[in-house]
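Next comes just one chain, in structure tokens: the form predicted alone.
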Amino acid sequence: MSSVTQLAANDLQQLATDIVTRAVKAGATDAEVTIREGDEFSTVVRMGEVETLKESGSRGMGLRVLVASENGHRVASTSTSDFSAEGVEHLVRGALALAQVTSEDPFAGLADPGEFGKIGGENGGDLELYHEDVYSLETVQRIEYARRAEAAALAADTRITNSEGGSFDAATGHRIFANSRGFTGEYRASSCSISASPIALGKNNEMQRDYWYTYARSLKKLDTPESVGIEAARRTLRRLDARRVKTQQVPIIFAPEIARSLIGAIFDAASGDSIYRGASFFAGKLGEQVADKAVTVIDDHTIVGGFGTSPFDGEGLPSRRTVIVERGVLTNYLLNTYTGRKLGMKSTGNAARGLAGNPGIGAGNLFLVAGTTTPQEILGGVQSGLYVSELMGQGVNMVTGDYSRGASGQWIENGELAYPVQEITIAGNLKDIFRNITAIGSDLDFRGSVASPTLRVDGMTIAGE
């Protein structure tokens, strides 16, 4: 067995630093290596029977090299799943050969050495991303979790006659990163989830489906399969016998799981890639009022146990907390090293990457700071309006802010949910939507890396009959 193969099996961090050294010796001015390995399990039970059962493992590594030239750097990357000595040699030679034919870029380059500080957030402690218990269950027990979730949904009401299944998923991952500026780091992460997606039959034999789920880094933190199934059933049943409504302007309340797409739009608009290309309605708006004064949006990569937490970003810079919008004012763009240089600014630690290619821009734990009003109080303040529980389509223009998406949900009358509605479109402009957020709920709950409380937005148009 070669020394490289032994290192791949016993010390992937050492392998990463060795490849960086090889690349520099072979002619790279700078180099960085990403190694990822992981395991995944997934099962779907439909109508009590196992429909799919998947278990897999993967491992790969990527190399990015930068070769100094007269007008900047030439950059290239390669990736492989071959960890043998021959595979590593091919990885290095391939990247350097590609770099000879790429264009020069005056903004390309690794972060300055002084930017690679203490990793793991402000305290540098355990971020609690990895829990071994996600793989503590036997396969038969994992299947039973999925079966229990579906069974609870099917038993909730006689109108639930079918199912797209109950599921159980588990995954673990290990990431190693090293570069020629002296940075080396690694971390492990785990996740598991349970979901159910029942189908109900309405008065006119109309079928409706919905779903619910629980997602956590540890098996101990999952909701019970039964609670998932019961909530999935409730959400499905409330869609039955839906109506259309007339075209009109009314207050719209976005459920938390739907409101988070609006918060994601704020991130996209503040992304350095979009800003330097002039492809965002936030371009040139730094320091200006872009939302209601009640709106504060934060991107935090340091929350212990968070779904978007990591000790360092895709370039090895320490994780941090960045306020994007504070009391309605756009205070920061989200940048990696490249976009920062393009804009004459510093990275905000938002570099994200796969095995190959240049770093992009990625979010950590992105959220809208909760208000003090309960969802019930927000609902009670609307005499006539729409509670949105589903959005469809991708009708969002990040250059102009124009927003138009298919929607369904519940009609509000006298502060209460009256009946389901469907086959409608909601429209407006994000520049106005953010300024017309008139109520923010107290119900912030992370069920993923992007989270929002309940939101009320005024001034949007519902297109219906």
The other form holds:
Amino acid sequence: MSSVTQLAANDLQQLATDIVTRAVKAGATDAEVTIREGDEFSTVVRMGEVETLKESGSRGMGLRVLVASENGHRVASTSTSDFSAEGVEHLVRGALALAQVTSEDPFAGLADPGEFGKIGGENGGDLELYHEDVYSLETVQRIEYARRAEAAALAADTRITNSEGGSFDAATGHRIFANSRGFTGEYRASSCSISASPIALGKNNEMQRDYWYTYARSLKKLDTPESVGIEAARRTLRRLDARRVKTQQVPIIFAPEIARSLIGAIFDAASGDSIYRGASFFAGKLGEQVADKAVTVIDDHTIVGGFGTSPFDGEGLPSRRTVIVERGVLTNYLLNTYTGRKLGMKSTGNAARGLAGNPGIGAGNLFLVAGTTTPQEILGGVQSGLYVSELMGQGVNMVTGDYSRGASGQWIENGELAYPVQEITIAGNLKDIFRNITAIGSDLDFRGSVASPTLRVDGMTIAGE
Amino acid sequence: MTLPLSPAAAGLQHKKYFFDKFGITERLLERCLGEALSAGGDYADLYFESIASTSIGIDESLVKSASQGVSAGCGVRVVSGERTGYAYTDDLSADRLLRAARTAALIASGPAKQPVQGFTETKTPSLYPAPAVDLDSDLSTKLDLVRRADLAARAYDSRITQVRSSYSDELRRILIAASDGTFASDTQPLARLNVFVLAKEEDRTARGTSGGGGRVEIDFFQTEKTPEHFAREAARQAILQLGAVAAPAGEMEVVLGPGWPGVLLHEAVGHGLEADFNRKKTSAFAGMIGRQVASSKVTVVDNGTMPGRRGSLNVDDEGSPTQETVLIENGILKTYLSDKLSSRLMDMPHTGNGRRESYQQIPMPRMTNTYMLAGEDAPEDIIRSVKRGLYAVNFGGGSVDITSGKFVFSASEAYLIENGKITAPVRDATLIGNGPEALKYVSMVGNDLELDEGVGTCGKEGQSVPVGVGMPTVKLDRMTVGGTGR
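Counterpart to the form predicted alone, namely the form predicted together with the partner chain:
Below is the whole assembly, all chains and molecules, this chain first.
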């Protein structure tokens, strides 16, 4: 199984198109092939000593076949990590055999000719997703990044007594996609990160842990390990000696890194797969007011260097920018080819896929457009309320919008952070939560592919003592 | 149906698979381990894994998806003191294996000091069937299961508008060889049937989900837990939720039903008792062995040896036999769940709980099937004892902050209890508590211990592994319910 272990990039594109051709020869009306390669390095330093060092790479490929019949297409897919001739043979034969048991689906099928395409120049190079420098450091230097981040956290305060460590990670990925309509595309992406996760001891010997990180596509864009450690320590210390509060309704301010999850919920609610099934509270609401009129949410797959950027989507459609909510009005659903057809619309280029299975719906760089109020001003407007800096659990029902999650953060008194609180829940319904966003911060900052400024939401219930 | 082989024959069969298919030999394993220890490591192991998986799904009464996948690879781990070096490859040729061993070896620096011991094969039980052929032979039977689930859910009530049902299985073969002489192999089947439905009535929509399975063959779904069983259960929940009222908010008495609500134990105490967190003293339970961490009515065990269960293993992912471990006995904390590294560094008993998601991951202490033993109370007496509270019988999932001990779990089917009677169903709500305190409020324990139906997947540090949970009906005198109502 070693004859094809050292293929160059071009050869992988060739392999992908060869498999497409073989699948069509073997009886597929259409075929799509995805190949993925990845390398990773990670190290954790704990209490000043190396705890783990990991370095490796792997790859896999997936085939999806579509067989036309009277009332639509039958589809099936296979995946493998075996790149040998025998592995490819098994991949093709298996997919066509599986397609015999699936149903004819009138909505299944590749995108229409003319829809395929890509952005960002040759292999997406203009999008600046790949920087070789993530692997430029020697192992000892990588360990040193992790050690410095942890050391800065441990040195920040005598109450920091323990640590889950500092880390340095680097990874590169390579993705190739080809289909039987003549589309082939590929691109590489890189990432690296430093994190620290210190533990502090409170007055009653109660421990608290928090963390901070910096994440970038290039080593040059990372924050310093020291700044990561110091911020991790600050976040951990502010949790110490937390109290519980009574059950009540007060304004809630979501810190930017927490508000991101609300933006993610807007995306999920507008996702075509849930819309056509009626499994979302946004179903049938296109053109209607679904959020406060100050709310504009955008899904942009085209931002140069963005964490959610790519030259083409999971079906080979060019990446684009879609406004989901504009001044509170739901303006677009997020669609791939299949969900678009189900709704009588065109794909918005949001197809996402793994190696096997049908394409799903995925976000690019997803964000809520910043407002003009500073976080301090938002805080200043709250007499009594909760500043949330952590949420726990998955208590969000996208069918009904019911929202109930564990929370911790700081209590707000007279416009200022007064003391930490924990072991409480916040609850409401997303339909109301989006409409009751009463303040939007000016502090939008992409630390990942989803970003939000500070948000204030009124009318939610805190459950506590 | 393949009959379980005798343990010795099964072991030979698992081993033979890697030797025949990938050309692995004992000599090669020894060479790789020798290479792994060449820079002075104390311990090294090789974890070979080969997985074949199938899934098939019906959606809007159409079979919209069918997929199969195969993957194989090997992970090499080298331990030096408290340090771990790790490398893996998806190419099982000798030169790639040796290269991975050399990469992992670099966690240590110096001359080789530890020789590779002669292999002794771990004796394994046969807790689950070990099919002689891959599971992909009976595709039509699998298809029949999802079709039956679709039909049964639609037939349950005309208000059921959407049904998605899926069947997925995998057959995982593993081979583990370690420098301490450990040599083990296993073939682990895992199957699951899932049903998701939507119910609609006027402007209200509700969802219901159900599913289950285990380390079973396909006839389990024809004789024990049928597609109709899961379909009706999902449909029942969705119809019930159409009429649900707002969940209450605040501290109250909470009664948890038997079975899957045992996710409470998994979050409140299970994770906090994993040895790695306690070795590093990052768990809220660190240093608490011998202390009271629950009411005297509470005894909690982790048991990897239950036949056919989703969380069960003949051997763990370090090649050690699994076992039944008493974690909490009559409220007193007895021990932690350990893997090889933590039991050695902590000088504690090794409980056979070293697990990993795949060959790409470093093993760590994980739960298997975690449950509370039955008590003496009748479930109806428990309900009757509550003046005003919540009765929660189904959950979506949970999570925990190991260090602070705060945990949540989200109820997807719950009811108000008013004056000793179960009344209105309530909408989804998260329950929150503090691990080392929550079980001290257990005042009644039912005589109706049940295990979940085989749906649990546990995530830790980015690694997912299948687990089981279980519990009898339990009353907690105090717990915070995160609803919006009065």
